[in-house]
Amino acid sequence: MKRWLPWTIAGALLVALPFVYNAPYPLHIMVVILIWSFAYTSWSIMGRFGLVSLGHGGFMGIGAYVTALLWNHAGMSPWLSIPMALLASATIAILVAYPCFRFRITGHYFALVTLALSGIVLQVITATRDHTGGSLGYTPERHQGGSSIYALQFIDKETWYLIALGVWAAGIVIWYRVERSMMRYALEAISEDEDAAAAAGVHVTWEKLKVTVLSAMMTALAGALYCQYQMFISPDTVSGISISLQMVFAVVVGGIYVSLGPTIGAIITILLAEVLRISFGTAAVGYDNLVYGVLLVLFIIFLPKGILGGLMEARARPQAATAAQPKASRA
């Protein structure tokens, strides 16, 4: 019960926090926070298995292209198209990530493979211009009713913080999940090597397989949801290489190991990214990936395990040294 206590009172706080501060631009920068650290968790979930994607902004913009698509096109409510969304990242997931698994792709060429797809995507939506709006960007259109929870639009960004706050939760709930499942002792077996999970009886395709699907099923709903919230979608916002290396900036400064390590990666980001708006306007295009890049390289190098992970292992180095110290005396 104690164990539970700190988080059960944090997630109580977090749901009363737009009934008692409801200012409208900082309650949509924390609504994008919560979306874009939903996004962050997925690709963690393989990626700290050695799986380093470069083509989840792929998926993302899958997810967010596809639900607007069927809506504007089709009529389909985002009940029906996100499904949709999901169903068609994964295919692709299978059809790019099978091939690799099943040949020993890995390491440098599978993230290659993955950028590629990630760029590929990218070139669909700005060639298929006349249905995309292509790089001007694409607005699914307004329900008439202004709100409405078949259209799964909302005015307000009470209601929005909430189902973002409800997503980001589910995915650390997932995140979770594959860590204490034996999917995460199997992924640990083969990132050390292959050849000797395979002896030991893994199903080597399998497993990196399904991990993958997940995380691409989940960066393609968090794709969804950005679209749905911010109403307006580009390929520069939600797909494309620089959404994929930000993702992989994100989790790498907020911690990979660590489960809320990419929600830190959020905070950093969003943050970032409206500081150098506000400050620059328009002649800071581009700035932040700039940073990005060279932050990166500095937390690669110092760093390595993030901005939490770091913190957790400093706070776990005095305990250790408290528990050697009854064996030293003893010996």
Second form
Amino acid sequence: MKRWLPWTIAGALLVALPFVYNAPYPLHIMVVILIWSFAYTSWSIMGRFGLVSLGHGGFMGIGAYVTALLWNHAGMSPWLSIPMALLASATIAILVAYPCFRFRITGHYFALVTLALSGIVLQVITATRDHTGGSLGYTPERHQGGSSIYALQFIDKETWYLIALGVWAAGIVIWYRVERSMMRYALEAISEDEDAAAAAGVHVTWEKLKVTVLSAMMTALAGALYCQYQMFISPDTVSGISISLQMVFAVVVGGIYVSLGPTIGAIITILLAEVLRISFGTAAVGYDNLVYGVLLVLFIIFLPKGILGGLMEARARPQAATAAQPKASRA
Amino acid sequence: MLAVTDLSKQFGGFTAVDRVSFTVGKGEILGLIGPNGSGKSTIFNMISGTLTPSGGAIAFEGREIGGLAPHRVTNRGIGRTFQIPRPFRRLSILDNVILAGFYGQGRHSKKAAQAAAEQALDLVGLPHDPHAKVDGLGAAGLKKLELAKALATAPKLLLADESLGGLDEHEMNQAADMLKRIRRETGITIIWVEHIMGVLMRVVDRVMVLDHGEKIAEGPPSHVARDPRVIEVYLGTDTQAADAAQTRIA
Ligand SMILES: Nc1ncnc2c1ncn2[C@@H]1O[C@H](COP(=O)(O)OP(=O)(O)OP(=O)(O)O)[C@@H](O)[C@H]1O
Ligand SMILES: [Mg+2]
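Switch from the form predicted on its own to the form predicted together with its partner chain and print that structure.
Now the full complex is given, and it begins with the chain already shown.
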């Protein structure tokens, strides 16, 4: 019971926030942070097991574009088109990942194959520019009545904040569900030694495929939400290689093995991008990628568990040391 | 229970296992010995599905299992250890074995897996402290963990690739006694691989000797140890072990 108390208080504070303090710009930044936090959490669900995908920009793009295109061209409500986008993303995930897993393409090679997926999705969006607007971007049509649940369009930021908060929280819950499941045991084992895992009875391909599809669908949902919230998508903002790299960067910086690591990563990357944008304006376009790249290398070398992971480890260390002491004195 | 017929494995042009046939009866301990590189582990890898045979058949309980995926072989009831222990270092010792208990027995419940894991750890003599880490284990401990993982899958047939390198005389004897005890308490069938004759000869019911991928002898330990071809192979490679085996049998 006691363990839940801090979570309940934190949750209540987060929900109450827009009603107490609702300056539009900070609220906007928070919605964006929540959506990206969810996307990064989705990536980390598989990334933490050494399944480093550079294709998640592609899944995000599928989520965003399928939803927007079905709305504009078929008048399909996002309530229907989002599930279809998730399904499309799951299908692509299986098409790409199954052969990789079946033929044991792992590590860097897996990253490279998935990188190609990001590139392909980007190419498809640009090549079909007559329908998708290409690199100029794409806008879902505004629903006539302004805010509408049917169209999943809301003028006010409070509603979006609550939606994003709910989805983000669901992402964290899924993270914990995976953490406590037997699937985690299997995936940890697989990440170390596939043969030994198989000898223990684990269906290696199936376990990897499950987590990949879960992660891809969550990422597509993040893309769809981003589209509905921003009402503007472009290949640069929701798909492609740079978005994929940004996911890796944010998760590594925040902490790949902890539940809130991706969220910390989102806060840092988005604030960094905002600061760069405000202080340098359009002159800084692309700088954030440069800064990300340099920081990524530094983090992988010096703080591989990320900021949150590193902090938690530092906090746990004195405890572990005292716990180990009696054992040491006995020996 | 297990019938292997004309099993072969080629790596490129090199024949690691050459038309080997043997059977194992229920409840038996079969020793499989041979010098380094004679094909023992390769035979295990083919039975357990890690490698696909180049030729021949493997029937387990009357059904062909050659070429089956390794996890399916495990689920059919064949557990194996790896010669060089392959623990999952990111999981605790207990979780290593729970994993095997869960996935090895067809994913029933975590509770059942936990019970199977504790039983397996008891059998090999490792504690079930949920926090104990793999990194705290020495060579003997890692071998025990490897065995516990295999046992937790509730095998009917255990393939123990023991090759007790890295263990001292005392630990080797302990390991031999452990296998004996496991058979006594669980009634499972065991194929035990070893490259020196040593302690193995005390424990097994029957022994089969490989050399360069071919079966050169098979029979009761005392019989095989006197076989001229076996003595030749062992004098050529591992004199000490052959001597030790001779004196122990005599
Ligand atoms: N995956 C592989 N690719 C190529 N050659 C292999 C492979 N696995 C084994 N070999 C070769 O096959 C032969 C038999 O190897 P195996 O591991 O079965 O020997 P072993 O009897 O288990 O030896 P040891 O007593 O040293 O464990 C060796 O010459 C080895 O080099
Ligand atoms: Mg071997």
